[in-house]
Amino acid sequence: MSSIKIRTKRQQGTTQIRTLIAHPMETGLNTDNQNQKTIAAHFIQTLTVRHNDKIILTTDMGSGISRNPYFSFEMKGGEPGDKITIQWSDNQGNRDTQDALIS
């Protein structure tokens, strides 16, 4: 199951892509509460999202993004049908991609 949660709204010209990842978005800094050890970092290091399989946004992360992160963003265009890909690498390794068609 995708840890990505895609929604798309066309309106005007533009199109509305919301994004919901589960993530523990964890900063290195907190201490676990039962056995008093650090936590390690685990963050979301790259985000991309491509619209027809062109990349039109990247983003570099930290570790000062809140769990469960939320993203909203509009776009110029975009056609119902269109495909957009939503993809994440994480500091450990992890990694996951999601498609969703504009509705």
Partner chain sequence: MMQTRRQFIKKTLTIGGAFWASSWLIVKPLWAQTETLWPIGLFAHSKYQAALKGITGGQALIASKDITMTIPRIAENGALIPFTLSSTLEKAERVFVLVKKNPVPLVARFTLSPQVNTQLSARLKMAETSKVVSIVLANGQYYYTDKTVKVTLGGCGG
Contents of the next structure:
Amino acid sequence: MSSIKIRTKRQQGTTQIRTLIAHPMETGLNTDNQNQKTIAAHFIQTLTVRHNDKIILTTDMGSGISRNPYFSFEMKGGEPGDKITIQWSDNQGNRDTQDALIS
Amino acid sequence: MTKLLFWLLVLGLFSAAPSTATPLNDQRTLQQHFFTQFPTLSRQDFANGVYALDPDAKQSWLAIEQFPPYEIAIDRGKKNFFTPFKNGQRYQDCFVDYQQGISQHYPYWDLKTKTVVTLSQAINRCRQLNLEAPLKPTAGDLIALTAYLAFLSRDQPIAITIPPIPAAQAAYQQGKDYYHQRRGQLNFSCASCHIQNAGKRLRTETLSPLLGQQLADIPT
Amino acid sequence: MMQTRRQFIKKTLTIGGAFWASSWLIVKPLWAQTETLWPIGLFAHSKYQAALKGITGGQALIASKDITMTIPRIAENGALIPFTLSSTLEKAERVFVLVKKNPVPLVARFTLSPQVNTQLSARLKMAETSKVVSIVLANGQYYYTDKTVKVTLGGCGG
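The form predicted in complex with its partner chain, contrasted with the form predicted alone above:
Now the complete complex, all chains and molecules, led by this one.
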């Protein structure tokens, strides 16, 4: 199962792109209640949004973004069948990518 | 165990328990208390908990509902719910009515074992019947399963009945006593905040009324 | 990927394409620099003023009424604060979101192509009551707006 959920909605002349990503977004400052050890920092660093394979937006973030990050963006235009791709990479070298077609 | 009884109380208050005088009377008294205290709220509004009282919190809640992070847990719970056990059975074979929503009937008094049974316990009973190890109460899989089942019960009124037998009534009373027991550094009981002072602020938090509180409002 | 480009550029330089390579890098707008790495330096600051200087290079911020930030006055949950920003400033290239008193004040940096509007939502964590500052880089100027969000530990949960 992909870590990325994408929802698009065409509005008047624009397309709203919303995404929810399953990710712990650990700051590295928290302690595990079970063993009192510090939980290693683990957060998404970069998220890119592509429209038909062309980058339209990049977000660089720290661990100040909430766990299971949510973002919404607004793209000019957008036609049914256009491809939106969202990709993330985190500080531990993980990455994921997901496509969605505008309905 | 006490915690379970506590939830039996909280949820049981809103049940239409026939011929059980005490819980039903308590329910009416409490409803009257809150309807008088918050005359502008409809009965239905109370289901939204603190969001019915606090416009700031409501705004945040509605923004989060646009694409709620709990969808991740619900997806996981749904996947688990339909994944067969080693013997080929599934959760849905234990919970045949799941599509209509079942979590509004929990916790309930189990006549056979003479105990209060929560949804989490029922899930673990289902596992044991199918020769699977029970899940820990804090396990993500168990939480995800209950989240999925609770989601299927969305907008269904809580429907818990407390049978008119002494043991069940005693469990109700134990939960009620727990709710009114003062404890902790501030010497508050649950009731201090959620009955006597509901709607007021404690630091920056608005205190939610007991009426309408659901499992989702369990303080961590 | 960065490595590849560096090697590529190095190669280009060595074969005498210095002019082409450097002008291409300068001309290419921010959003099109697809292979830039996460800006570790910007997120390394633990003090707001230092983080701000890292962003603007010391250039003054201009208060702007053309940026609208929607964020609750009181956070119900400091770990999950809904945030929305919209701006009518022309030629916006970047948006920075900072929480002054967070252990790492810079929360996010958005790099916008001309194909997107300055209309963003996110969810933030806040450690304590603080000002939230949104900065929009447009036409070489840094415009901002800010709002205070109250955060305390919950009454029950702690």
